[in-house]
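The data below hold one chain only, encoded as structure tokens and taken in the form predicted alone.
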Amino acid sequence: MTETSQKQMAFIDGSRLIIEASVRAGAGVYIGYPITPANLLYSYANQRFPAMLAAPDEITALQWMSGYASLGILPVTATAFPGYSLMIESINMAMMMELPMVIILAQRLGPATGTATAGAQGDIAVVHGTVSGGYPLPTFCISNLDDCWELTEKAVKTAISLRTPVVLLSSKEMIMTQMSYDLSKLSEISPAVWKHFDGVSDFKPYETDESLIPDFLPLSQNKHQVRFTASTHNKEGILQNTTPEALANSSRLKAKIEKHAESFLYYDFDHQQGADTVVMSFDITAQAAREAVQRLRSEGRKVSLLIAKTLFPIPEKYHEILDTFSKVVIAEENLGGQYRHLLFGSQIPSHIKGVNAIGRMIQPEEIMKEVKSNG
């Protein structure tokens, strides 16, 4: 058979990706409420997942979710903003408790529910400061057809794995666009594993060894009593207020992820030698950044690209990448740049620009402009 000839071209958008790449990952069930522009994913979830749960709003969608999760079941849902601020109560318990799941986040106009039918890159600041306290909430941005497959596989499993919540950030844009696809690229993807405790002694749910992740026991089970607790706990998931043991405990959440932060870093970094300019982008804005690297490069000017693919915690790999350049353009549909000033701080150094737009996707055009200016 010729090259042509092998592959399995379709015409499809990310969601139905996503869907499948969730199920064959290991996902047992989808709790949703539809919303703009996440219903593709509402829809095919109906069609795919082992179960599916309608729930009659976002606050019970959580709730349900974290019952699943109890029960060694991965859940996983689909929100857009107004959604997702219902959400965040029931993602910090979520947190606490270290049940795992996985909320896709659809991005759209803002704020409030602004326009539902207009994308937009605007949840950023928002995902990065759901938990209260600070802690890192693992999160994943899909660039692309092939990161709605391979990302959704990241999620789910980063989800079990480190028994957390998981947010996988993407735009409406991404997972609404009909678009031609080799469908004979797409990996093999097998179900995680969920590390369960077996041992003839006494249970306590949040024991760790040097991992900091404790071993998981689903409720269903009868040999051992299980507790999960939102409140401020120690090792047996007894409330103890603010006692060192419940506080070694709280803190042990944020250095549990960042200590695993490697093992879900995922980005694409084409450096070109010689290049003193770097575009970085994420999201769809990065088709927009991938074609003016492209074009700029046709004329004969050296820039590299940075696509940012797991956003938060933010990796000091992305930092390390930054610092070797003269010049940083950040793209990103909203209005003030939130990414680069998560990255950076309020005061932005003079050598890192931003390019945003609310309400339109960013043109090739406008990046390659700041590339170009003297700026």
Contents of the next structure:
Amino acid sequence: MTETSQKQMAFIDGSRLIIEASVRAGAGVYIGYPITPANLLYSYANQRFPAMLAAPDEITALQWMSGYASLGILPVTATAFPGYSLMIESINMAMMMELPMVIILAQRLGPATGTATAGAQGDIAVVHGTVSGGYPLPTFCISNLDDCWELTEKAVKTAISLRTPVVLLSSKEMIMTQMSYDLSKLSEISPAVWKHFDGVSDFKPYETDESLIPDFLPLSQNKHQVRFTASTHNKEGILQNTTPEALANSSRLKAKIEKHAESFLYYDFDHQQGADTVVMSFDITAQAAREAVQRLRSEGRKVSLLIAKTLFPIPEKYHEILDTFSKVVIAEENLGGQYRHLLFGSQIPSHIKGVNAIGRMIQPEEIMKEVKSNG
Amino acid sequence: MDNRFLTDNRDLPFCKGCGHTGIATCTERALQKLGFDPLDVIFVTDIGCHGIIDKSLRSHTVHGLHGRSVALAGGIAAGLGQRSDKKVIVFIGDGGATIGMQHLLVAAHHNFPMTVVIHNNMLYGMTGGQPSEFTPTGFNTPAIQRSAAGAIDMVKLMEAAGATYVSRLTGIGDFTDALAEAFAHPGFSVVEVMEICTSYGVKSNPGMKLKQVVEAAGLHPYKNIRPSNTSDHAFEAYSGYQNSLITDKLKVEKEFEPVIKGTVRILLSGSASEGVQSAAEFLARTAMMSGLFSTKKGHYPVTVGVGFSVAEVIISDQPIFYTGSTHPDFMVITSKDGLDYAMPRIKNAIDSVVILDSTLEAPETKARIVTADLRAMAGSRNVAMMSIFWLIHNYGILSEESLHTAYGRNKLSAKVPISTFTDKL
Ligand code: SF4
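After the form predicted alone, can we look at the form predicted in complex with its partner chain?
The complete assembly is shown below, putting the previous chain first.
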């Protein structure tokens, strides 16, 4: 059989793959609140999820999700910035309670209600700053249809294995555009396994071994007392003032994510020998970057490409890679370059260049121009 | 069975004389009376003095955000399901019921199997005695003298939201039986316990008795029990079909040979309700029948039924990365809305072919303009599909054979015969 005859081409959008992959990876309930451009996810979820609830607002959505998660049922929702902003306090709560869940953030043009039907990558800084105190919130960003499948699985599994909310970042054009896609590329996905406490005596809901991840027990069992607490708490889950034990528990939440950061590090690095310039991008703009690099190479120019898929916590690996280039071009659809600033601070070195736009997709030509410029 | 719900030292964290103490002890007795195992009960507590009770409880405890306890408990109750033998109880204050009022209405509306106990001491105790929406006129708080608006009658509101068990009682003495009745009610129940904050309420209203306040405010004891329909649960009714979203039906087989080399970008710019999005999708799928890669993205205002409707289609013999098309090869403009939308691109275009409906005024551009009677040929409803037929017929980007085969399989063909389009070409 030839390669072409094994292909199973279909014309699909990313939302379909995201919902299917999340259910296969073990997600059990979808809590929806309608918002453009996340509505396709809502309608696919309604066809596919074992359970589906229509929430009356996004605060309720996150609270219902937390309720399900406390029973050992992995919840998923999808929203855009106006909804995400309402969810923020509840995401903090879920992080503190160590409740796994996946929040799909389909970015659209802001500020405020902005333009609901225009894409954007303007929520990078907001997502980075979601948790009070600077605690890391694992954040993945989809760069093509392959990622809609593979990264969704990773998002669900990271949420469950690290007991944390996870943000799956995307944008309007990435999840709504239909594309021809080879379905035979879709890998098998097995459902995630929750690590339950199996001891017989004393269960302390926030006690951990060296993994820093506490064992889980759902509220539906009646062998051990379980406590979920959003306030500063001790190992028993009892609210405390700033006691050493309670502060150590809060600090552990940061250490837990950082300790396991390697386990959810995803990126594509397409290195070209001899290149002194690298193009970096993510989300739908990654597609423009891929095309730009392909065309630059066909013109005989040497250039490397870094597609970031794990955005937060910012992987050290990215600096390792970027540090080996004398010119770095970071393309993102926002004003000023939010990820660029998070990577390099407020005083960006002169060899780090940005390609930015709002209200439209960044074009491959713009990236090519920046790569070629001598500035 | 060890049926103590409170810890051995029974050390409740409330000021002397605080009404919260009575609720805690009566709750324990009520649950004992109903024969619950402490670990079959889930307490979800809100923010406020009452929420500090967690450490004194031997059941499961969940302590989240201010005002959100009812929503969080709703998620737990929905997840457990209507037939669960677990008991979900929310402890919330009048402050939490103020900020989270919608959650109470929604929990009642969905008939989530749970009981909410509102600790109504008519002010925010934990933060120094500020008024809530439950502070009656004439009841002073240290922060603001008198609440001009008066108290919301929460039980009436909950009744209207569909709660089938509502009661309000004055939290003096033993009200174990009242709580037990609420806990035993199937589906959603709410009990508002009127009480007094000894630290702030008493101080600001010297000599005033709880019963007096309640009488004066018209917040009399009240109870209304209605049949609870637990078979028709809104929250379980949304259960999905659970069939895979990846099916053979999605597949598009290669049946024809491509007639283009390289990439062709097409912009369809028209009006809502004129079939632009479905025609564009049809074009992209038809291209796949010739083994080509294709993408389609749409643009429209938030009101999808009016205004412009624009689609961009790319077809190529190479994999497509960037799905935008700043300089389309063909811009097919089928209406005035579409012309207005595409105007900046038409003005900047150099190499494009602009196919303009003949009813439209030709804009200034270096691009080549070709006019066609697209609207007249197939009517406004089908103008977008007409333009696909016209484009393929005149510019040969796909074989006409593939177009005809694809149209025969499109659901539009049942209503609009292919001759509608082919006769006019
Ligand atoms: S401050 Fe008021 S509400 Fe809080 S425990 Fe004391 S008496 Fe009770």
